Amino acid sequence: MALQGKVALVTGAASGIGEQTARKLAADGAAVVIADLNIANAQKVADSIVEAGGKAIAVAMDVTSEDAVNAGIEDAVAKLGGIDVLVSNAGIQIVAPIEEYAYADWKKMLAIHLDGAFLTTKAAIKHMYASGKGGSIIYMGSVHSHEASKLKSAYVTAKHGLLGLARVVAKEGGPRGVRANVVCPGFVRTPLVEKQIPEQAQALGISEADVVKNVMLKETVDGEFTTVADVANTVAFLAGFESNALTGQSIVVSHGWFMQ
């Protein structure tokens, strides 16, 4: 019931974790904004949520463009009346040894993960402040917000950076009712992770089965992937938790891979 009547914007919501998160927030009563670079797929997700009885709109958003972020959020606010929840989820993965990591790829990774989080926060928090109701900002981190893995220099750097951003937003936003937290999934078998399996197998000189068993799931307690539903449920919990008692925190959802 905590999300009934709220407006939630989810970036990267046309597929994967973002899509499942948007569907969960809609099922819990929020009007959701499906923000994605792929507007055609975003519209399909929004339409299916509406067909299921929920409320959703799609907006085109390149999270690395300040103009695009501002336009998308202003469009959402104009149509839905405000923004109560921001889920900064858009992300990609590029793996390579650091000595071979292209600088252009490094900049692209940080732009999407970190610049995108900053720009969407800057645009959304103004509306949360103006409403007088505050809000909840949730960043999609990773176990790699706390740990490191080979071949992921840019990704690990970006995901660590989200912890710092969330803590500053929690400090600044707290007096005005804005909470900020980071959800840190383990490996979730999305298309993003599926793509990494052969890439890591080639880079590490091992089989794809060994990548799954001995790289991705080795440190879990049960050898299981985290599911998109696991992550979406955690986001929904944080989105509906309306107290500063839980802010500036990272919640790890990883089948015990990382324990804090």
Contents of the next structure:
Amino acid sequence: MALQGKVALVTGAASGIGEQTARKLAADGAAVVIADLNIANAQKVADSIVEAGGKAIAVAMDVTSEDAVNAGIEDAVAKLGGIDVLVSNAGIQIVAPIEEYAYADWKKMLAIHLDGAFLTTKAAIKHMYASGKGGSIIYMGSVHSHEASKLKSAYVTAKHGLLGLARVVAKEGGPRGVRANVVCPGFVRTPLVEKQIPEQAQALGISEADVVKNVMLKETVDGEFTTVADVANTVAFLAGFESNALTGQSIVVSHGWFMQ
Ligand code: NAD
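Now that we've seen the form predicted on its own, could you pull up the form predicted in complex with nicotinamide-adenine-dinucleotide (NAD)?
And the full complex, kicking off with our chain again.
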């Protein structure tokens, strides 16, 4: 129970990586805030954590809205007494070649991935400072924080941007005990990836099996997908790491797709 007594807020926690991360942080003893655009699913995740003996609440939050982020974080702090861990995880994917990439889609991608990370950090860090205990901020990056792939101009740009944000937050937060790191998963079979397989097959003119084998998993050491549990365990390790020795870093969890 490494996180006993801590409060952890996870954005995009109604599905996929965020959901498994919230479950793992709750299993490690944290009271978790399931923050998501999809409040119905967020409530279901919170209820099932509570049924399993954990502590969880659901909060409606569109991470691209400053008012919604501030209200969700204030609500969580009022109900649970503070915030010790922020996992900025909410994200979507839109793939297209750059000459066809709609400007509106580019702006939407940067708003969810980058504005969301900025707004949640800004709202949460002041509580970490005020408590005198500091905290841990973890951004959900990607192998695409380090590597590029065709069709993903906005995603690769945003995920690279998170490295810069984490390094600044590590420098500003360090003297007050706030750490900031980026977790960089390879492909994980969540709804976000299931949607991409047929889209990429069509855009690249290859079969769906070839997208999986020759695009998504080609560079891994063993042809395996990373799992939600692999990512959640990495986040939990960072959430429970209690010194500034590990800050401003990115940890790649990708079956060796990218080695740094
Ligand atoms: P997912 O689609 O399973 O879950 C994403 C969640 O984010 C959903 O519950 C959705 O409602 C929520 N969300 C979307 N827009 C939101 C908004 N504006 N405000 C609040 N919540 C919002 O996706 P996932 O695969 O679990 O992805 C989670 C994160 O992991 C993303 O940042 C993604 O880029 C990253 N990631 C995923 C993979 C992968 O292979 N699945 C790999 C590397 C990184």
